[in-house]
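The chain below stands alone, shown as structure tokens; this is the form predicted on its own.
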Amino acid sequence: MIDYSRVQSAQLAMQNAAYLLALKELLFQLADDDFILAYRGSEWLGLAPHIEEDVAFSSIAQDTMGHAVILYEMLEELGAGKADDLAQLRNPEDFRNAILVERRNGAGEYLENPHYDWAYAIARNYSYGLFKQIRLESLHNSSYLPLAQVSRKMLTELNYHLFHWQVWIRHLAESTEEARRRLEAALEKVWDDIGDLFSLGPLAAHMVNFGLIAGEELLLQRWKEKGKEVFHSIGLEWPGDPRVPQQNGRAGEHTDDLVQALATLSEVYRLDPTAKW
């Protein structure tokens, strides 16, 4: 005779396990995006065009890193591991950030002949910031209440960041011919990498079905609508649909740029992960 109560309990346990797996995967995407981009932002310290921008960019990078910390701590609460270890000790293939955020700022190293591309910094941060805004708005309705709640706080801070980058986009587009040319070239580079930003990875269907976040197509559609409106307002030609990079960061496929970034980020922590800082 079939014990239907045990069958239902088993089904519920499987559903809960699937929900937890999809939730963790989403949190890793959110955290890793912010963690890596915040690092790239920190590399502009002392190299921004002027002192006021140096302070502003550093502040934005600090806020972004703070968002990553909150998300890694959520993962720790869900049993994924210690938050610091999740950020510092995972292998590159375990990261779920998009390719766009891991790209170097330009030629050279921060401590050795840095020849960074300011137009690229603006194009990347604006494009990512607009996507993050769309994603956080979607998370307001997430079935995971702690994520829905924290997304509201993050969005408040992000709106200031996005306004900052939008002012810079307009400034570069409307100043000299060289500035506009460099901005347009930077946007082309961003468009080459931006495709997997909208990917939810292998567990996309589960994330959507469990009500964790809106689907990929809807996120992309909303991003294009807002982006086109801004581009049109400042006379910039819309570069078209984002192109899909050869690798998909959401599936753990990354470039050597991420390997370099993680080696630098974790160099001190790996010396003694048990140390108290």
Contents of the next structure:
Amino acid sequence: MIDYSRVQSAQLAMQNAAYLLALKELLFQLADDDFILAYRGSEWLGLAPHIEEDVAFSSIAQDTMGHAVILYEMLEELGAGKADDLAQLRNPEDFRNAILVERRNGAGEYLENPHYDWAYAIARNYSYGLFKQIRLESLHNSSYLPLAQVSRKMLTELNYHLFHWQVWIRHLAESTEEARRRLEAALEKVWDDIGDLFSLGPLAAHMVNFGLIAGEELLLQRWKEKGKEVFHSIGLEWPGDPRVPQQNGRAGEHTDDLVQALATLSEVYRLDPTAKW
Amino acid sequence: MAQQTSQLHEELLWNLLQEIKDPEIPVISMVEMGMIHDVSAEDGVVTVDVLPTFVGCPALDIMRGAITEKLGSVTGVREVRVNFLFEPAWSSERISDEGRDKLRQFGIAPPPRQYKPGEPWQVDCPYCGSPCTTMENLFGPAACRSILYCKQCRNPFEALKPI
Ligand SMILES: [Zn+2]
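Mind giving me the form predicted together with the partner chain, seeing as the form predicted on its own was just shown?
Expanding to the full complex; the earlier chain stays at the top.
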């Protein structure tokens, strides 16, 4: 008899179809969030406000991409397919990332007239980072032990990312009037989308019952508590309750922005998935 | 007899691992970084448990390749297995004293001992030892490193983050 409050390996997880299904669904949410946001981060390469920030942002994006890789590898171990294929060959409707992480960085294309919005980059990365911190803390108690273990290590790294973005939020909030206005506008834009970040999708109840992660309400509540505290300390007005976008990314519903991102990021891989790099 | 062989093996294997440098900081070995958790040999199969410094470290494949190549050349070894483990998690406490000296000589300040997460930490200049340093960039060329500036000898330098 397997104890489903402590599942020690992929082999054990695979012996219960319902557990496996909920676990894979959760891992896709975690991996796809990091993967797509890291891709959006990589599109800032060479465009950040100064060279130091360029170095910092690309380090953070690379580290976040590394988190996605580990999570895709965990999925591979669970029989979901090859990690590289999971990242590069799935269709948009197979992705489980939240809408927030797939939005374009701003007007224009990376190679053609990029007019990206730096305040939006800060607002998005900070809001997501704060949620990721809370999600990772919850995963420390996950019934899937390999995930609980890796979540502890990831948190030590994420804390540095979050610290970086928090310095920027404060910097913009306390800088010129224009900087603050742009930050507030960017936060409004983030708030329009951020609702489905807290969603665990159609299998939410199973995930919670299997002890994989805390429930949506609890995650949202903790995020609001921490966020309000930080906003208050900076003198920023709390933008209110998160609003839910039209699409639910956790259910595989996405915007054209994800279609565009996937087409770009997998273009080379799709040419020859067997090529070695 | 068999047991003796495997013991000999393990000592030899650790010595060989000592020769494998961190791909990003070529003066320090993976052993000195505290990244090698365990090495065992049985029936010609060598298993090396490695603790990555960062989950998102892009050099993991390079490390796997270097370990496989180095240990695979030992007579009697037919297979090398490299596992990356996150339990126990690598922490900067694991860097040996020799490792810390080598980092300093390379111009990288080692992380402080007994660091409490979330707290600011003091970094002494690896060149002149002065504590009068400023953090220029929390994120250096790799996620595990920061860029600092020494107000005493006016050198920029890198520091490993405490983790
Ligand atoms: Zn100095």
